[in-house]
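Given next, in structure tokens, is a single chain: the form predicted on its own.
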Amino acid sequence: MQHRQLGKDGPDVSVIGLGAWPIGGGMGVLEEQASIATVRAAIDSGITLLDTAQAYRTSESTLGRALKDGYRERCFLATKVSRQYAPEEIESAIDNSLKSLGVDYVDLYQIHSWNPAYPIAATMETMARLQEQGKVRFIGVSNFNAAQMQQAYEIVPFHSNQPRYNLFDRAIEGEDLAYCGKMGIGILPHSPLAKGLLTGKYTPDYIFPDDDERSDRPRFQGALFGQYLAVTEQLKGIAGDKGISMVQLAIAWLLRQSEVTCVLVGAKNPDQVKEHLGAAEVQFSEDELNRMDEILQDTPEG
């Protein structure tokens, strides 16, 4: 497993991480023992960065059970405070997360999203205070744009930003990517497979079950769903020519960016984890990247 440094002076972490939203049940209910097996398979395979959040349903408590028996010491554990960012709410959230995870500290604590209802100065100062107390080792943000990162960084420097970034969602490639590169902020892309659109495993007539978050999202319904899948089908041709899966192509495309520290990929079983690992060694030629860009011009709006 390859590693990259988190931020300017953080630790090395694996370039592929485990996003723990699926094991919380957000993309369909999973049996806890199966989720524990997935987490442990990820760590056993060399994945060090595991990412969860206060808002990820049962994810933290399931992850906590998976990290028993020596697994906690083998990973870089990240979680997030979600939705409410007043000082007392952050302090309560970290205590609840530590309890759910069954740990004394987390390695990375992140602000889940920008919320203008809460002054960023007070929020960042509280995050720094948690560092001083030893409850968190490093701090980061999630879903912040360049202007928002600048406001936060002026108050307290941080190590990472976790944005949505994949072949279909490329908004960060303007100011956000450049800002992170300039400031030495590590990027931890979430949703690298666009919630499954980039797996190459769905057909336009597929209907997601009611307990899956995708069941009522426009991207996964009707004509729009079919348009996205048609683009993925074209990209699969490039993956096939390289002898890799569509999943591996999507992850490797992100890792080609030096600003990307670790791609956070969700998994529901150990076999999916194994497939993700194959992306770490993939390289693209200029011609292949140009071919992908041509195909992506047909990406629908939505």
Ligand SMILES: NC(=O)c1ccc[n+]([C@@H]2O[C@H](COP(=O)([O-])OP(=O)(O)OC[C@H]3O[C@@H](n4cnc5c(N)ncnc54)[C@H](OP(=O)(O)O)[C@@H]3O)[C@@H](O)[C@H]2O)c1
Given for the second form:
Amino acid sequence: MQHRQLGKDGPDVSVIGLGAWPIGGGMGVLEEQASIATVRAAIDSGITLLDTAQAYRTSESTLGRALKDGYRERCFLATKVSRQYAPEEIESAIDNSLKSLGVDYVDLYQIHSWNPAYPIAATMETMARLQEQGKVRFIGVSNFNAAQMQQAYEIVPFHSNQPRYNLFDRAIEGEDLAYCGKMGIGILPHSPLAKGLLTGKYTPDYIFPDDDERSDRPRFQGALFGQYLAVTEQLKGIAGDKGISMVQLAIAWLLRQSEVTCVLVGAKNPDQVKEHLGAAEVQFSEDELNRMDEILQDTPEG
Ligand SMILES: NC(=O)c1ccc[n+]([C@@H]2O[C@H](COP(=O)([O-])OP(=O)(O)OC[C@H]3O[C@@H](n4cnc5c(N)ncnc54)[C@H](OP(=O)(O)O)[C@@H]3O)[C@@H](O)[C@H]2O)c1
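Condition change, the form predicted on its own to the form predicted in complex with the ligand:
The complete assembly is shown below, putting the previous chain first.
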């Protein structure tokens, strides 16, 4: 497994991470044993960065059970405070997360999203206090744009931003990516497979079960779903020519950017994790990247 340094002066982490939203049941309820096997397979195969959040339903407690028997010491554990960011809310959120995860500290504590209802100065100062207390080793943010990162960074420097970034969602490629590059803030892309649209395994007639978040997302229904899948079908042609899978193409396309530290990929079983690992070594030629850009011009709006 390859590693990259987190931010300017953080530790090295694996370039492929495990996103733990699916094991919280948000994309359909999973058996706990399958979740534990997935987490342990990821760590056993060299993935170090595991990402969860206060808001990920049962993810933290399931992850906590998976990290027993010596697994916690082998990973770089990231979680997030979600939605409410008053100092006392952050302080109680971290204590709850540590308890659910069954750990004394987390390696990366992230602000899940920008919330204008809470002054960023007080939020960042609280995050720094948790660091002084040893509950948190490094601080990060998530879904912040360049202007928001700048406001936060002026209060307390931090190591990472976790934006949505994949072949279909490229909004960060303007000033946000450049800001991270300039400041040495590591990018941890979330939803790298566009939540399944980029796996190449779905057909337009597929109906997601009610307990799966995708069951009421416009991108996963009707004509729009079909349009996304048609673009993926074209991209699959390039993956096939290279002898890699569509999933590996989607992950490797993100890793070509030096600002990207670790791609957080969700998985539901050890086989999915195994496939992700194959993306770490893939390189693209200029011609392949141009072909992909051409195909992506057909990406629908929405
Ligand atoms: N900060 C934020 O606001 C935010 C938001 C979203 C996610 N995240 C983080 O980013 C992580 C990744 O995003 P995500 O999990 O939502 O979506 P994702 O990584 O884009 O997609 C994950 C889903 O794709 C399918 N999949 C994964 N590997 C596969 C493989 N090898 N072959 C076929 N299908 C495969 C699985 O679902 P099926 O098999 O059911 O299709 C899996 O649950 C999350 O787990 C979370 O840690 C953060």
